[in-house]
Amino acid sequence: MLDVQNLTIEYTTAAGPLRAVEDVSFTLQRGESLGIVGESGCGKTTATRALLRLLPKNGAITAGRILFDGDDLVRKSDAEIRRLRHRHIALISQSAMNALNPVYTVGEQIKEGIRAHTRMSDQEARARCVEVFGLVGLEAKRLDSYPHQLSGGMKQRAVIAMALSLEPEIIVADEPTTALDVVVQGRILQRLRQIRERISSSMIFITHDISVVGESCETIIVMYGGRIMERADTRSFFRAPAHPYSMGLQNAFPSIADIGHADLVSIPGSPPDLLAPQPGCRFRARCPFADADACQTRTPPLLQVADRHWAACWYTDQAAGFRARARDHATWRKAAADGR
């Protein structure tokens, strides 16, 4: 349903031009969930955003294509995507609270959504804004609430009620529940899964972290530097990162099968500089498996290492010997003292 291909993407800035994305691709089923992850700054929620032609005025697709159902977005006037959005792929905000408007109620913001893309009437609106709070689990009555008088949560659900009001064929979800805690985000994953399946929606589910998409997501990217360092399924990424960048991430997350087992092991440095990106692998200079030629100097593509499991590394036929490594402290705090 949807084909992304070699993707980049710029923004413009007093330093110069900045290439937040750069030759991305990815494909989503009808009804698959994707999860894509990585640290801030590494150009997820802006490959997103470039979905819905949602970048900000500094910011430019410079290259690709991105095919819905055949069609390429890139090329369609903003008219055109403006009819597209909300109708058939759908937004879910990461702040709640910038998402909806303080001086309306709930209610007449989700109507508004409804109305201007369909031919419901006010009280055909209403009834269908019933409907969707009964998804999220939220009264009627909220409707009549303004945003104010809601809890962190209930804010959340009303977004979420807002993007699914007409069964968007593409709900894509940056970080929605963030800023929520455990018991809310795990209530509202619970939720999206079950809405997920019964209006068959595809989603893409944006975050940081990754337990969250072992959780939500059939297949998952990894991006790092505004490129994509893994691809895979999402049991094969758990079971046998093949990327040092992924292994560093599992790593750096707490697993319930661990509890009192292993230490977290976090990645010393920092991400690259996009203003001034160096050659070969973007992952180089934190990477305690790098060398000096191929890393250095070539960029590593995606290339298979298993059924639906890609990685942009140059050595994924070590990678069983790099996960082992990756466990120890001393394996990364040897590249942080390397200066890589």
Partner chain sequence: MAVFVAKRLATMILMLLLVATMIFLMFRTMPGDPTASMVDPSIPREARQALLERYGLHESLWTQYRIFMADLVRLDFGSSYFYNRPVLEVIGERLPATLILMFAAMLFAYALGVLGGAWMAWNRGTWREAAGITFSLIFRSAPTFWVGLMAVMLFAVTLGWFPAQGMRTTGYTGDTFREVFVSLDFLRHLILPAAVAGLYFLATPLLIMRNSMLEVMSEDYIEMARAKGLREIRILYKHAARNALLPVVTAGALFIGAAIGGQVLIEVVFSWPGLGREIVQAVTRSDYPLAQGIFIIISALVMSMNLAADIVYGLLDPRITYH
Second form
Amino acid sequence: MLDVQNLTIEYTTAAGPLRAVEDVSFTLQRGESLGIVGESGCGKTTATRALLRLLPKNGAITAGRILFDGDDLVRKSDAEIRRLRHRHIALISQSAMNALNPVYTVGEQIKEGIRAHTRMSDQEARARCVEVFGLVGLEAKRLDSYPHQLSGGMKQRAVIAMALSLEPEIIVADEPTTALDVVVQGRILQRLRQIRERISSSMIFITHDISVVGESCETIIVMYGGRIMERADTRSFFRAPAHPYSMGLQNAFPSIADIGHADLVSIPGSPPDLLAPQPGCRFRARCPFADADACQTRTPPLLQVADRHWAACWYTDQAAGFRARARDHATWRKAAADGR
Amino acid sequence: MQAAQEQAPSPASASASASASPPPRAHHSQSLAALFSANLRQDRLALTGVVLLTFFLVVGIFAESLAPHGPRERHYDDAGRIRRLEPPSLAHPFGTTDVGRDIFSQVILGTRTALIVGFLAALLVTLVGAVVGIVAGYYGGWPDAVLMRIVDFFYAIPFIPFAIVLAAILQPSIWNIILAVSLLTWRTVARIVRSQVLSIAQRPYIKAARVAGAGHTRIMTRYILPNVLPLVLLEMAFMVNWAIMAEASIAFLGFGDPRLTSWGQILHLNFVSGYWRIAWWWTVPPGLAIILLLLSIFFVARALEAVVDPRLRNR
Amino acid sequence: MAVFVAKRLATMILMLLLVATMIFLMFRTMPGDPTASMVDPSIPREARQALLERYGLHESLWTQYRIFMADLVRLDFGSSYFYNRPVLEVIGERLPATLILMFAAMLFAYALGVLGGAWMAWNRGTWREAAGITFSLIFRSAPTFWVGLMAVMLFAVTLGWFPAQGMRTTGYTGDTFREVFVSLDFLRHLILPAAVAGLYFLATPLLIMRNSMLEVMSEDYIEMARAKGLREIRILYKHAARNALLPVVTAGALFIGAAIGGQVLIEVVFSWPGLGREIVQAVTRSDYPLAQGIFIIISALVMSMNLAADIVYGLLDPRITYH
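Alternate state requested, the form predicted in complex with its partner chain (shown: the form predicted on its own):
Up next: the whole complex, starting with the chain shown before.
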């Protein structure tokens, strides 16, 4: 249904062009749930904003296609895109706290979205609001509340309800729970999973927390420095990550079961400066396994490592050995020291 | 309702910033100056402002030597007749008044008056405002409540009527104008500084200083003052403008210092003579001088503001 | 809400009494004899004494103050020396002219400022925005009275488009409110002073609206509105402008105190028969009861505008609760 091909996005900045997303390709089937994982600044948000053509003024899609049911969204007019937003592709914004306009009631804001795309009367739209509020577990009377009268978790659920209101084909959830405390996070995620079972929408889940993806998505994409590092079936990915960066991420976010047992290993260092030209692998500076030759000079393409499992690393054949060494703190610390 | 009041920008600073609480960081005066000069290189308006302001300062300081004639000196032509209402010429670049006085000299001498009033009044206003604002914001409680009610009271008094009443009761003089401006305007600075201090007083290092046994005076002068100083400087720039405008307005209404030449007074005489409808050379120069001086200070203040408020830096 | 307004009104009355006390003390503690300027010094001593007694000026300061305040509470502002009529009557005649000019100017400034500020934010970083900022700063730097003089010189004297001064064409005498203010002639006289005053006020709403719009436009709910597929114009005016208006309203309230000063100057330049021009004349003529009365009324005007702005603010922002 959705087919993103070789998407490249650049920002014009005072310091020069910044390539935030480079050569990103993926597909999304009807009903599928896809998780995009990476640190902040890795291009995951930019890539998904491009699906809705919601890039800031200084950002532009410089290459690639976004096929939605066969139509290229990159070439559509502004008016066509506007009709597509919300109705077909809806967004659950990053910070639910601020995603609602403080001067209108929640109900007004949901109705506004419904009525912008349908011919529903005010009453019909209202009825639909009550329906989606039920879906996310909010009482109908909350529709008449202003955002400041709701708790963080309620606001997030209201935003989710808004995204569901027109039963879009695709829902893009951008870090839907980061602003919330852990307990509420868990409840919201569970709610989202339940909803997914009841409606047919596909979902793109953007997060920096890899454990969220493990629990909610069938497919996972790991991004770093604007490029896809690894793309895999979730089960295959968690069983055997093939990219050193993924191994680092998995160590940084242990699953709930692991807490208290395993040591947390974080990846030292910071993401690459995308203003500078990037020869070689994006992850080379922080990678404990990078060599002095290929990794520094040639960008690795996505190579198939298993059924429905690709990784952009020159040494996917040594992945098993890497996985064993990646569990040790010393491996990462040494890489950080060498990197500098 | 209090929240709404707190967010209110002052009328003076309103021209440049919507929010009265720029994120404060402890600037060293050196880095402040460095940032400012870096900003000058980028912002052409700010550079124009600095050049213009310097020009006015030079003219103001050397006004007496620069003015070719005395402000009251009457000029006669070869036939001994008064050169009344002459349009600009080489001898009188801005022409003459209805009684044959040289407008060019008057405008030059008016520069000094404007600068004296502007800077003295602004200094007084910011001094009083900053002290009140810091004390109210730092101590909170009843001193804050009392001081803020006084601030509210002064907000309710209309400035020009107050100033002309004051000028009529006391003798009209430049000092009374400075007094009137100071009496009514410190409130603006006090309010802005107070809200800034309120946010600074919550900082960990202030609490740490208190725990370490620093006295109130020490905390206010050593920890809080450096943090509000950039904001105070910015407000002072706006106050200079406000004071210059106030002096011109009061003088225009005829309540200015009769012994001193000022731009407002030139326009007052121009207006009451009735010749302003025809003698454009008499009306235009003092007005343009006011605009250029105030504009130059606005431009400088804008550059200063970008230094004070990092969020504005890239605009 | 009602409690809030009642409380504010009570504070306002208290403040007004304080303002009245201040202005009373200012006039009574001035050096010299208050009658010196009021009556011809050459008139006989007895006549002068009679006048003093007539205006109650022979009493002690404290007695005078008590009488003054007691009269004030009954809305009796005394009698004008110059007009020889009750002050309140004179004020009543002048007030409509001032209010109409003020509201016309505010309307002009706010309509242009809010729309223009939103437009400037929309055109951020372009030459249009830079031109808008420079334009408004020029008018903020220009003395109102000077702009008034220039406007009369250009549009009235040279081009003859508008009348140069006054509220009605010379020779016209109207008695009722309707006769004086409801006419095309009045409107023609209003345009120039209202536009000049408006241009001076303009910078405040324009620049605040611009800054506030820029801030609001980076808010998440604006992106969300876009993601909802709303039209840009709807996002601009329904979602962004409504929020951006809040600081404009507050700033406007605080600006009114200064704006009334500008109003005085405009009235003088355009010979507009309002309170501002009257207070200047009253002070010049040493007509203290009248000056006093106008001063108090103008203060009351400033305070009620502040209160009105607070109420409007509350209506615009549901987060504000009155307590």
